[in-house]
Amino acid sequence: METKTDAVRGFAETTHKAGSWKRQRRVVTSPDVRTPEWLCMPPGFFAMVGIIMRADIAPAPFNRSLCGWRVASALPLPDLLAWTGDGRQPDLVIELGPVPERLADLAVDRPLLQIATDGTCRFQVPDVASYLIDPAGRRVIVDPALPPEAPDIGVFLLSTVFGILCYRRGLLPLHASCVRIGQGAAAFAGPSGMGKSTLAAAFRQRGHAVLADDVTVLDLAAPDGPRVWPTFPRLKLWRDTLVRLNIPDAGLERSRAMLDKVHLPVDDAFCAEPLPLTAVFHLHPLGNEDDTPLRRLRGPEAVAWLGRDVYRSGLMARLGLSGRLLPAVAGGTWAVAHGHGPGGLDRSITRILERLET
């Protein structure tokens, strides 16, 4: 059975031998490689990518699992579990190849983001990579500026680009981490630095499986109410958080080269099955001891908090999508005054569990 380490090592050796991804296609061979099928592409897509020569596209030999999708990827993506499902065609194909500097017929033209009128998106992170996303959210071409094995490339692929894929597929991504509590999923939402991953890590230490970190994907069209799709079997944590939670940091890899943040694998405590959304807890800083620690949100106020914590909400608007009202969930939506001082983490956990048990 292939392990994450094997995958990364094999990929690094392959790209090293090839010298560059542009020659990788001639050296990567695998009997498991499947030629991606271009199905259900909207009109205009092939015209847009006509400038891309298929001979320059590297194949996608790694099979991974994300949100229940089978992902065929040219990048090893060790953050994701290996695909163990059926032999279906890939739901998402990620390839290495050239990405044009400009798209035709632009509807949105921003410094880092271009969106064509047919829905094709081009997202760029300077000195890291450019990403081309098809209108249906089924194919991504990555044009690296760094060596393809650089973790920064995967970080943006599994954050902003992943957000675009969710919107294109009719899913709602929340800026939230998520754990299993009882038979459902509880999401901890908030802007960066609010303590979402730390809270999820603390719940994991208390025996609760993790479904998502930083991006929680909701299927609002599920027949029995909103469901959470599992995403990444890891938590991104600062090193001082590891110290605070008494988690050894030996062997943990940085999430990005310039950040002192590491990936903590949670394969042994990962819930790989979709679960009904039980509750959403919107985190905000504890101002003073008089703050109401946990407050139920209803009506327009609940909509406003949800709008704050939709993942890349500006991106959603540029894609021509409007805000949505989260359907009612059994445990409700709450504003949580979350303190980072001594005892703050334990107090938040206790209050959340009390609300879900009543």
Given for the second form:
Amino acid sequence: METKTDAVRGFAETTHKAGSWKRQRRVVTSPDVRTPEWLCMPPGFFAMVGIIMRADIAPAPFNRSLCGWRVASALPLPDLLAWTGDGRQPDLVIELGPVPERLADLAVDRPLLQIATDGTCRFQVPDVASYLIDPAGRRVIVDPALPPEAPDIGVFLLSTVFGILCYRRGLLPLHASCVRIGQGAAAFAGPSGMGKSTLAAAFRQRGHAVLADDVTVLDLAAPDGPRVWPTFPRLKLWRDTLVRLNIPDAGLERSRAMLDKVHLPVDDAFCAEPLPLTAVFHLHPLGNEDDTPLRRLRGPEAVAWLGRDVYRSGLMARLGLSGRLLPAVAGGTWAVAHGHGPGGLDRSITRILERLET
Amino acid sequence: MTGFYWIASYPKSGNTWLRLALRELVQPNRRGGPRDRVGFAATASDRTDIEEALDIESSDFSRAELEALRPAAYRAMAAAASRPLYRKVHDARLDTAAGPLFPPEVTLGSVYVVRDPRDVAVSWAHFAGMSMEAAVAMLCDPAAILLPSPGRPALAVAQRLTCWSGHARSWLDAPGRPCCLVRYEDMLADPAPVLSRVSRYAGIAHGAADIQRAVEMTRFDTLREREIAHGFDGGQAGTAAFFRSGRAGQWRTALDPLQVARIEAAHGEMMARLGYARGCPARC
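Return the structure block for the form predicted in complex with the partner chain; the form predicted on its own was the one displayed.
To see the whole picture, the full complex is given below, headed by that same chain.
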């Protein structure tokens, strides 16, 4: 239902394009849900006026760092490093507030995701939270169904919502973990369950700093070639993986209360600086012992594997984007037949290191 | 908007074999290569498929949450598809907290493959690398859940099986279009009419020559030779063969009388319904 509010309030937000303001349509039609105030405000508004004093939007007192962004958050987000950079205005604001059940003018209506024609996204995890993401990927409103301090809310903020933010900000998220090897970053990509986080944890044990777990963010427009932005210093691991890697699990927080998956802090082994992407290793299950263990991918085949491992490729398409660009990676892209049986992890690590050291 | 044909079975009942034969009808020019997988009717429990439909990372969800979201995932897949979808299923056809796991409104039909449970136990023991005793126990466990094997990537979500007869009942007695029942033993004895019947049911165009060719291409010996030459990753444990024996009645020598009796006591009613005679005298 369109209302006169459209005309009265203007809805100036906001595609942040080279300093120009692009008029957008409103996204909320339900008469009983107030339009979030930030939808009417230009980026930078909060820095100009200080703390928002609306009753239904909580302030964002926590200053965090994510992918080089200054994040002002109403949620504590303890997984993220504190912001220690300059006094810039927040690049991303995360607030608590009401999120409407339905967006207006839906372009995409999926089970958990709605995308309005103006690009606003609404993502909902039943019984956890709803998330409203502005079209530019600069503001998120979180409407929790759990107490706001519940770690569950951050878990989904840092997965699907984070993926949306990356796409909206022109970055390419890979479904990959990422560690520093030499002077560059190596990404281990593959579908869920393939062992990406386990591989990163094993590299950490061998002294390699971690840049990302599960979502590796690429800036393909960096002047010197593709660059990886570090995300946050923790790995999410199943408890049996900790046992397998002889990592003590005492005191580790569960990622969600009902999951036997814990957050392993890696503050001592986190690379907080962006690094050039030197190689991508696409993991696939080892079928037979005579599988080629490590195979260089070139041309269309390399593009196809990258397509497999773009983070939530369906989501990318639903956001109206396509990723057919193959980043030029000095160390190449590789298919790794990754064994999950005894010795499989060590064999993959040895082969990967051999490739990067020769 | 379209819907699904579910090609369902308890594990180790001939599902892969049937799908390989159907693939020969649907994609006659496709050839297997190294690590040949079936290439037709991917599993309905595939994590990536479910994640893409729901825009989620599945490992962030509990089993119960994921199960309750799966019906919505299938609805979304059906809504986006322009032709019928085929999926392999090992789940029992149960209700989730959000309604039927396989929503009737997007179900075009179900093919249910069944095999003598005593042979299923033998086959499962080889496949999973476990004892006959443990395999028999699984078939009799109403709370059995299929999980990724240790030492394998976890590429599928958990699947509730229930016990063998509970599984069969869930599919055979489901409301809606009656399922197309296929007995493994019939497929073994004379595959062409079975394949023809399934294809007709599932809307797969075929002629007599197509059926004959599909049967030839998927004779057990042929599949076995291909596996020896190229390997076949069907999810089996370690270096076990996927196409192992292809015979019926192995339970007579592989199971001990107590194991046979246990299966027959637990599943006698469904066995009788499906035409599997008891081999164990009532007293044992």
